[in-house]
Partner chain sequence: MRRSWLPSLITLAVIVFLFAPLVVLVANSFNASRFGGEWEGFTWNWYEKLWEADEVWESLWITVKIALSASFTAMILGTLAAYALHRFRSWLQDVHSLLITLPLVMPDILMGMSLLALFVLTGVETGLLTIWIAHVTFCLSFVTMVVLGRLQDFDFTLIDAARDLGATRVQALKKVLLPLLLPGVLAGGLLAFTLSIDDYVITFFVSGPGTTTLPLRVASMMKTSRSLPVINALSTLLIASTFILAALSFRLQRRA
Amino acid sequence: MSTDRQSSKQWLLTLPSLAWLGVFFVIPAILVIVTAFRPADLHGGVGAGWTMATVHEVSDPAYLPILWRTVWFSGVTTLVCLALSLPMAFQMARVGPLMRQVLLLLVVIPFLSNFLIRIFAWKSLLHPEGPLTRLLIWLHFIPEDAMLLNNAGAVLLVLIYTQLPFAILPLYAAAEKFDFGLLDAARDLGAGPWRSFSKVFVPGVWRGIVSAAVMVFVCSLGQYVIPQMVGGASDEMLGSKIAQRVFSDRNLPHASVLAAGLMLVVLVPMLIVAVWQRFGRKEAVS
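Isolated structure of the chain on its own, the form predicted on its own:
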């Protein structure tokens, strides 16, 4: 009886979270999928009836480069953020309490300013007459006619800047629970600093790595402000196309098909990771 009561209490505690996800995620996702199979009307709304015409339009091969560019930008951003945040989380978990609070504050500070202001600040820095460009030219790191703005490098740089805190925080939460005595034991057994870090610490914070990777990848996939402000004409991402269909073309079904495709790109890797964690770990243990 006590087990049943404990189970019922757990369900009651999770009901608010389930209701939140249902109202603000599941229902909107269903509405997006339903709208994808409706026709567009002349007034920018959704017409009556059902159609597959919009799905056939989006299957045009012209969208493949945009989809590939979106996945490539997001994947590179995720890998770089993980590479930068792993040593950062490692050090944050090992320093003293006061220094740890200072480092956490530095990680969170970007969230205290508006997202658009931060992107505009990077646009000003990367401008041909901006301070960063002039400094690099003065140091002879780049030629006089170098363009740091309106290219793929600028998009990747700003994507990494905006998404890095989303990688550091979950990795720090995992590193804080890690038993660093295992690293000392590995060093006593002859492992070097890099070997003990890669073979002991990284597997020990694996859940934090997965959480950070999913968070950064998902947030990067839907970006459209960054490519629009610091990218060029050839750096358009799928989020930019969705925004164009919604605000400029007023074609909600077309935007819904693109958004549904973006959801598939997100859900498929998440399902693969979930299945691997569910069954792959059991096979490894057995």
Contents of the next structure:
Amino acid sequence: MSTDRQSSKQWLLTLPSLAWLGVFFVIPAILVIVTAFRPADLHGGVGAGWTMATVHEVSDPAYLPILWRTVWFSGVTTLVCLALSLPMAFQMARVGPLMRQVLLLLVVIPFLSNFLIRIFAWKSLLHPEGPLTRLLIWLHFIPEDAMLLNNAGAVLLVLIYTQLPFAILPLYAAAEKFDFGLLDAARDLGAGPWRSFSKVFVPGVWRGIVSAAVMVFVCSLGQYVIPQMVGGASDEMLGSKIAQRVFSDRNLPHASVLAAGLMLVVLVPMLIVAVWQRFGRKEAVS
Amino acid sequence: MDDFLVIDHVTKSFGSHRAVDDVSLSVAQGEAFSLLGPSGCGKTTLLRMIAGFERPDSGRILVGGQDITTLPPEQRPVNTVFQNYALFPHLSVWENVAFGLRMSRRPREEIRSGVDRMLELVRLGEQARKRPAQLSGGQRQRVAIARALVNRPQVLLLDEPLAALDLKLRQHMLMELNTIHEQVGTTFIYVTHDQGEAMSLSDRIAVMNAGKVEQIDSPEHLYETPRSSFVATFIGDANFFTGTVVELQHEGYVRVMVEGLGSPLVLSNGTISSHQTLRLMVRPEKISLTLKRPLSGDRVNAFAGVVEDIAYFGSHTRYRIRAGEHHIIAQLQRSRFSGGEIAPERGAEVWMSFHPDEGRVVLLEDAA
Amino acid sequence: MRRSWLPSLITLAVIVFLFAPLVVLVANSFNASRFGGEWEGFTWNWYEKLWEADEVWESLWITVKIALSASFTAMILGTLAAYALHRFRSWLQDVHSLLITLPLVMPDILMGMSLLALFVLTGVETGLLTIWIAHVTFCLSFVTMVVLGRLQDFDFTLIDAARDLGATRVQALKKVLLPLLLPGVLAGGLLAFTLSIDDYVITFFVSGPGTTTLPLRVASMMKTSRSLPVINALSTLLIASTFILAALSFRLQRRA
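Alternative state: the form predicted together with the partner chain, after the form predicted on its own:
Below: every chain and molecule of the assembly, starting with the one above.
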């Protein structure tokens, strides 16, 4: 009797969010995959019947460089973000509680500031008439006619800028739980600062590193606003193509094929991590 | 004896694990009673069933003749002092203590005077406006007691009441709990894994092991005449020997042949037959150490051994002595050796002796 | 023990990197120069222009309307979800937990794109309603995570204590769980509010005529160089309000 009541209570509490996500998250994702196999109609909608034509269209080798660039940009962003966040998280977890709150607030504010505004800020910084360009020319770091904007470097820089908090926050959460007495122990046993950092701290926050890496990599994969605003014509990412197909060409099936492809690229690293974590957990138990 | 709180054949399982296995016991009104045992012995589950957080699979629980087995916790004449006190962090000390009276919708004036009086009893009148987080461990403990007692429960349950305190504070609160118990006269049920706590807090103790009650007795009886080797080891230290009965004497004395020790004479507390295999127990402090063989009357058990290890504790010294295959622990007041003899050193040959009345038969095993 | 200076140096560098563009932006909102390359004197001019830009304030009103309703809905759905996730262990909660986690790592463009597909295929007109739906969808997971964190810190023996002292099940939830959980729920709601106000990508996909939210407005203003300094002024105000909201959320999280 009481298990029946428990079960109905569970359904009652679970159903609202489950139903919402089912209707507005799962079904739309399935629709995208389905739409990939439907023809486009002329009014920007989806036609009747089934077709493999769009899939063949997108298999065009012309898309390969874009796919490759998307993965490459995301990979570099992930590595740079990790390299900067690891020592930062280490430092944040080691300072006093007040300083820790201040640093956390300093990371969170740019993170919560409007995404477009942050891109806009860089756009005006890197502008040929902007302060950064002027400063670098004045310092003779770059030639007079250098263009800081509209190239791959600008895209990478802004990608790193916007994704950095996504790496710092999970790493900090992991570092906060790390027992810093272990570092003293490592130093006591003769490890230098670098070796105690790399051999004790890094393995200690391994799970944080993995979730930070997945977060940054996956979020970078789907970007299209950054390449559109600070990149050149040859810096398009997969997201740019999807947006272009939806808004300029009004070809939903074509966009769906690309989106389904992006979904695959996103799911692969996540699946790897999920399998790894399950496997790792079993290992830890036995 | 009036049976005020009665646990009647109570059993509770979690999955295939029997947490509490057919336990029966009764506690008198106003008694201080302890449930003592190692973690996982079922004492906490039993406490939670008395409080109403778990329901027994079978059996009954009665308070003052009323069957409360199926009552929800809020309707029981029982209150609990939780292990980590479970004080409401968002309420002041005063509001915490008033919580129970508010729930039973007492008149405002009664709540005010009741809470004030109770805070006075635990000497926290000054701290009434503070939040629990601003109090020390000992103060929190007293708030938890006041919060429970203000409802005038017929039984007060205390779950490991001293475990969260440091040693100094623990000794102080031990005295305080005894004083409060004397003042309010309510039945107190303690749950603890600490034998010292149980012995100094309670009139009687139920020693539990693996979901069953091993023995219910006063602290003195538990110590002096433990009925099982579990009770003997859980309460105090003990040396155990397995042997065979070789001679039955009058007045309950038996002579037992123990391999490597000869045939000590001990007091038995049950019916024993010749050639039976059984276990003997001798407390370390009951063993005397001498360098020479003690003048042996026929009623003193004495055997030789070699000192293996010595640990000095200030008020006493412990020796580990090897005799044949046995390793025996003896504990001496420091003064014992100052009367002429020199304290033995490691490797010294010594004589151990104990009076037959100090040796106990603890567990009767079937003769093979 | 001697500590390496390298982590502190990197921390400092990262903070400078994070704030330099924002500082320049704020400074330029008071700069008489149009491109902000150099300082040409202090001015309130851009703020006056912003004050006169009616379409910006109209967008702000739409944004706030959506953010309030979406974060409120997400707050309720998310709190229920967190409670269910914490309270029960079953296959249902495994599925539930997966569904809550996935939107957190789903790129915005995919979420926007798939919601658009849903609305196009079911013939729902894009507008306020569709933006609200989209915002609730991506805020829900964040609220759930914040409240779940709170629940994990919650000591459930407090509920036992309340019942032991005579509170019924419902009274215990009302008098103990709710007041202690509320700061977490509000912090989750605040986070949802910030995310909703901030969102550009998903909103872009599911917005319709007459539903230009503030980020959409900013994006269209960025295309005309005439209004660039006005964006500086608007951004300064937005950053300031983010700062206040974040500080408020921190206070809520730290209480209790």
